[in-house]
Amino acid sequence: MLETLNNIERDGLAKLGDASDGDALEAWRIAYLGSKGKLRAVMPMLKDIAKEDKPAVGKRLNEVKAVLESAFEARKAGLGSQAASGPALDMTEPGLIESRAIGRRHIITRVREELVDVFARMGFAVAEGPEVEDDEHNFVKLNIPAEHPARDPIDNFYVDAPGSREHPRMLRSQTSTVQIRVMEDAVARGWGPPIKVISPGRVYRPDTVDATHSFMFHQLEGLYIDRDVTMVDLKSTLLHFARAYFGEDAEVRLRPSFFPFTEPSAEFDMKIALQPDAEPAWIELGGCGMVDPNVLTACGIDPEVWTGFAFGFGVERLAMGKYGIPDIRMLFENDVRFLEQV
């Protein structure tokens, strides 16, 4: 341990004398005194040193660290501008960790992975198509009549004037349009029916901004079209997601209602508690029923022999009951502290 502590020495002051400017200089400081450097690494050494020796060879260290570091510094003053200017910066040292916040998935994007692992259990694909859509897929093959009000202009987001093409763009209200997409596709390239896929992202609706309402917010769409599909296979959809999802007591219900693009029609609820001390209430979740035989035929699918069902939920809706959020504006706001709880 001595001698290979003299050879540190001998051999840093040869070569400390070649380093002839400010890089070379910072080299050798790496690699003698750094923190991977020769005298660093002869330290854990000093644990198989006998017990009586140990004195001697820790004062050797301290010396020869000391006489390097002090070479190094006349060095370093005999350089003047030569030398690397402020203090050296050694790479081979841990950064300090000045937070110690661990960065995680925004929870929209963690509860949309939830959803999709949990219907691709059930066999569902996941499709995606374009947010700025024009009227034919949002709209008209979805069954949904020129008068009807939920293509008021007042109620989109227009990108044309209405009326100044024959299809004027607009940012999707919902995410139906890619079960269009999805139904013109498979007759197209004829690899389907049958079809089974989901397509989650985002949509945009003019609403005021309150608790339960966004102008942008996120929608995941299913559709499943086969020989013999009935609103059973619906209702066991739907009541599998929910205990897969929520939990095995889980409680849901389909209320009768009316969409265009699905007849019969029905309301998704479930019992959820949006505050840690409230009492479950019964929360809308989304719309679903059996596909419209005019939609299938729209986008030249036969309804005497295929038929499906539909269903779409909001997302935010979901994430707030399953993470008890009471305010839909909170999961946009960027608030650290939300964000560190979710």
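Numbering follows the first chain given and starts at 1. By rigid core we mean the largest C-alpha set that fits within 1.5 Å across both forms. Quantities reported herein were computed from a predicted structural model and do not represent experimental measurements. Compared with the form predicted in complex with 3,4-dihydroxyphenylalanine (DAH):
Relative to the superposed rigid core, residue 302 undergoes a CA displacement smaller than 2 Å between the two forms. Positional change of residue 28 between the two forms reaches 2 Å or more at the C-alpha, relative to the superposed core. Once you line up the core between the two forms, the Cα of residue 57 ends up 2 Å or more from where it was.
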Contents of the next structure:
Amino acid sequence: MLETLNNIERDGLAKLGDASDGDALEAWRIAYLGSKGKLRAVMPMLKDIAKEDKPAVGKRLNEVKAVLESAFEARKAGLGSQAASGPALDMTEPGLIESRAIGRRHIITRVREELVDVFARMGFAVAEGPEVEDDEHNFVKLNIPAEHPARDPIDNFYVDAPGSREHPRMLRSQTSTVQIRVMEDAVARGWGPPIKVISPGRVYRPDTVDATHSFMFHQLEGLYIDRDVTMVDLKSTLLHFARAYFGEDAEVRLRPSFFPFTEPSAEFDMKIALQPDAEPAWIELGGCGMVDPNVLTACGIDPEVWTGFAFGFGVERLAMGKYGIPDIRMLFENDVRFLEQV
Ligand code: DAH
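Would you generate the structure of this protein in the form predicted in complex with 3,4-dihydroxyphenylalanine (DAH), following the form predicted alone above?
Zooming out: every chain and molecule, the one shown earlier first.
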């Protein structure tokens, strides 16, 4: 009996070494450890063994079983995935999920980056300012007097009650606030003028939401201050931008207008083909003008030495035109079916 067990152990270990795939391993398991395997086959012999030898033989039987079982597990682990029954794993096969949904930047983010890119090539640096502003930067230093209708609490998201502190805080209603911040900063740090910045960012107004209005939207502001800056520089900058962004046929036109922070002021339109095969058409884009001397003075810049232009326009307007988006709400609902298309 002991002899037989020794043989099973020796042969079993040798044959296990030869099993090199899942099928061979399974066949070995059945042959040695299975319910009709070699170890089970010796069990009936136990009853013929002398009583005093039984404990030793039983012990040896358990030993051999344990040795073979652990050798089997070790071999299986060593063979790894080859030991799995069934066809071997083909790593080159396409997965069941053909492609994962890959996220991308929001359309407004992309348009903003495109715009920043074009202006950066014209030498504009990017400046940012806080979205929670105070009325000093949103209105006062932009030459917008206290009684101006734009300051009406009903038309702004004030954070502090008007009059509750010297400069009540509010969500900025225009990116023109950044003009003030940049000029103040340039003077305080002594690095400018000249100043040449654009500032893209969110603005907030309590407008009733419809297809073309939202309580939050994006603007891009431009500011250039230097010696001898004129309207010619303003118009040629806008024209340059229009041609770089929309193509060589783009045109720009200025219409006289009024803004408290520029003098003279204008609104500007661009004649552009928004869709690839559409006829170019004039679209109203934004406001611009020569920075009002009062604004320069409020920021500590001498208007006798420095002049500048400023402009500002809405980003959604451009993005919606360029990508044929009929409703501004689509930009903020974040419906993946929409986001995947643009
Ligand atoms: N801030 C103005 C608005 O929100 C747009 C604007 C007009 C910006 C004229 C300017 C400017 O910089 O010069 O309607």
